[in-house]
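So this first bit is one chain, no partners, the form predicted on its own, shown in structure tokens.
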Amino acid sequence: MISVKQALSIIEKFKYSIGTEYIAPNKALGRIVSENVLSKTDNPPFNMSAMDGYAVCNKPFNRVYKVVGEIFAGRSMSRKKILKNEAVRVYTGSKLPQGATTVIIQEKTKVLDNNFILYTNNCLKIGQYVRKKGLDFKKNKTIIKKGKILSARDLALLISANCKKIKVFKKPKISILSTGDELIFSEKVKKDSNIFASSLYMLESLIQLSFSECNYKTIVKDDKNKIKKELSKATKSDIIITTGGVSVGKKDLIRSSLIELGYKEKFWKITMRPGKPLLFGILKSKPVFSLPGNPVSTYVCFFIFIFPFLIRVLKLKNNYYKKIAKLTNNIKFISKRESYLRGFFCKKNNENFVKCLSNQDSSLLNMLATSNCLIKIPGKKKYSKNMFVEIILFPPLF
């Protein structure tokens, strides 16, 4: 067996890339930009009115302007230039005529006879209510930097910048194989001997939250020929994840099936709790993570090993959120292995606290759902109330 640190180091040394692709901005929510994005236009693309009112180029001596035209948003005036003592009726978003320096809001004017208006204020502030061309951003300037996870706000920015296609990292495509004669899909009718394949659906969700996609998932019976057939099929994906069948029991057939398919084993078994039987290797150049079948073990192994691997493939910064917190209760058991215990973190009076949940059995999903962090406990160490421990907070929706 190897330590968690050694296992992470082995996984990190495996260099893996899945490439990039071009997509339209309206399809890019949650995608990761693989290069700096430059604007294709100025924004605003022209000098624009910020209010309803009148565009002018000067302040006349008697504060009276002759109205020589009207421009609605999306339209332009046939006479392009505005002269001294002239005004053009404009609206929010209107393109300003050439020479216009200021917009007088309509509340500061009085309409006179014969297309004249009176400016009712004494002071004319040059540039007021004018959104100048390029005020937001200039053409050929970086608007989004490489590595950004695109938000809804970013999509609006990209479309405003006239970016028709953007270069993003491809989403890793991942196959999930859950093994076990007892497992069934959630939509099936459950018999006395059946168990719903909860880990399968949990993994699918975790993959989606990790900027990847599950392109194939299946339940495989404890039959070596069927397992080998599904593993071979899964090599069409970028990454393979299996659950169950990875320990040393009579029905634990994953490792032997992989060996018969010619995979290169990197490690098997880790001095951790839960997750000891974790296996990692390469099958036809594709990384294979074989996780224990109990749902908590599956979750912890994904979070500690697969999530950082995916983050690295996508060139993102590590999203682990580590903190030091004070225990609010005693941890009653001691393990020889490094343990990752389910806990509940909270903050009071600017101080971090964490409660170790009572039952740490690796089959208990209720305890996993109640938790919001993992408490990292080194092997053979005893921790009591008020001692400080290292915790890892779960990312949103994990």
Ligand code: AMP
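Bear in mind the structure is a predicted one, so any value in this text is a computation, not a measurement. Whichever C-alpha set is largest while still superposing within 1.5 Å between the two forms counts as the rigid core. Numbering follows the first chain given and starts at 1. Compared with the form predicted together with this ligand:
Once the rigid core is used as the reference frame, the Cα position of Pro45 differs between the two forms by less than 2 Å. Comparing the forms between the two forms, the C-alpha position of Ser358 differs by less than 2 angstroms, with the core used for superposition. Superposed on the core, the two forms barely differ at Arg337: its CA moves less than 2 Å between the two forms.
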Given for the second form:
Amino acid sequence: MISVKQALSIIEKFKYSIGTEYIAPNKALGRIVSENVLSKTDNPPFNMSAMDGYAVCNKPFNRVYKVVGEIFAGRSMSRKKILKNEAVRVYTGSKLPQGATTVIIQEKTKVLDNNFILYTNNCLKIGQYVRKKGLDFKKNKTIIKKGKILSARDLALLISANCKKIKVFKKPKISILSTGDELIFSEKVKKDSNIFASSLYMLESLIQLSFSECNYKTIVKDDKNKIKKELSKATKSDIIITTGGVSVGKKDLIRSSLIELGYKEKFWKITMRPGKPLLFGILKSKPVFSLPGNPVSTYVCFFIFIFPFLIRVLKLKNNYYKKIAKLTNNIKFISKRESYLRGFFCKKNNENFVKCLSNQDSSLLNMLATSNCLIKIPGKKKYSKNMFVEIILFPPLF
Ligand code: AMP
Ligand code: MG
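Moving on from the form predicted on its own, kindly provide the form predicted together with this ligand as a structure.
The complete assembly is shown below, putting the previous chain first.
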């Protein structure tokens, strides 16, 4: 058995990259940019009115203007230029004609007749209510830096910059095989001895939240031939995750199946609770993570080992949110192994507190869903109320 630290370092030494691809910005939410993106245009692309009013030329502004045209947003005027003492009726977003430097808002003008307006105040500055060409950004400027996870706001920026394709890291495609004779899909009708394969769906969601994609998921019976067949199929994905059947029971057939398929074992079993039987190896050049079947073990193993691996494949920084917090209760649970306990973190008067949840059995989904962090404690040591512990907060939606 190896420690969590050793296991993490073995995974980290496995260098894995799955390349980049070009995609349209409207398909790029949550994708990670693999090279700096340059704007293809100035924005705004022309001098534009910021208000409804009249575009005019230079100072002094207080005078009578002849209204020589009207420009709506998206239109232009046949007359390209305006002169001193001339004004053009414009609206928010209208493209200003040549010579127009300033917009007088309509509320400040007096219409003398159809063709003339009067503006008597002279506190207007040149350039007022005009959004100048390139005010937002200029052409050929870096608008998004390499490594950024694209937000809805970034997509708007890319589209306004006329970027048709951007280079992003490919999404790791992951197969999930949940093994166990008792398991059924969520939409199936449960018989007596059936268990819903809840971890299968939890993993699928966690993969999605880790900027990756589950491209195949299935339930496999505890039958070596079936497991081997599904494992071989799964090597079409970039990464394989299995759940269940990885311990030492009679029906735990994952490891022997992998061995028969000629996989290269990196490690099996770690001094960790939950998650002891975790296995990591390489099958036909694809990384395989085999997680124990109890849902909490599956979750903790994904969070501690697979999430950082995916983050590294995508060249992101690990954004684990680690904190030190004061225990609000005694931890009754002592193990020889490093433990990752379900906790509930809260802040009071600017101080961090964490409660260790009462039951730490690795099958308890209710406890897992109630928790918002893991309390990491080294083996053997006893922890009681008011002592400080290390916690890892779950990222949003995890
Ligand atoms: P195993 O690791 O195969 O010994 O499974 C340990 C426990 O986890 C058993 O009670 C299984 O029924 C349960 N289990 C295994 N796989 C899943 C799954 N995908 N979803 C929910 N529970 C599971
Ligand atoms: Mg099983």
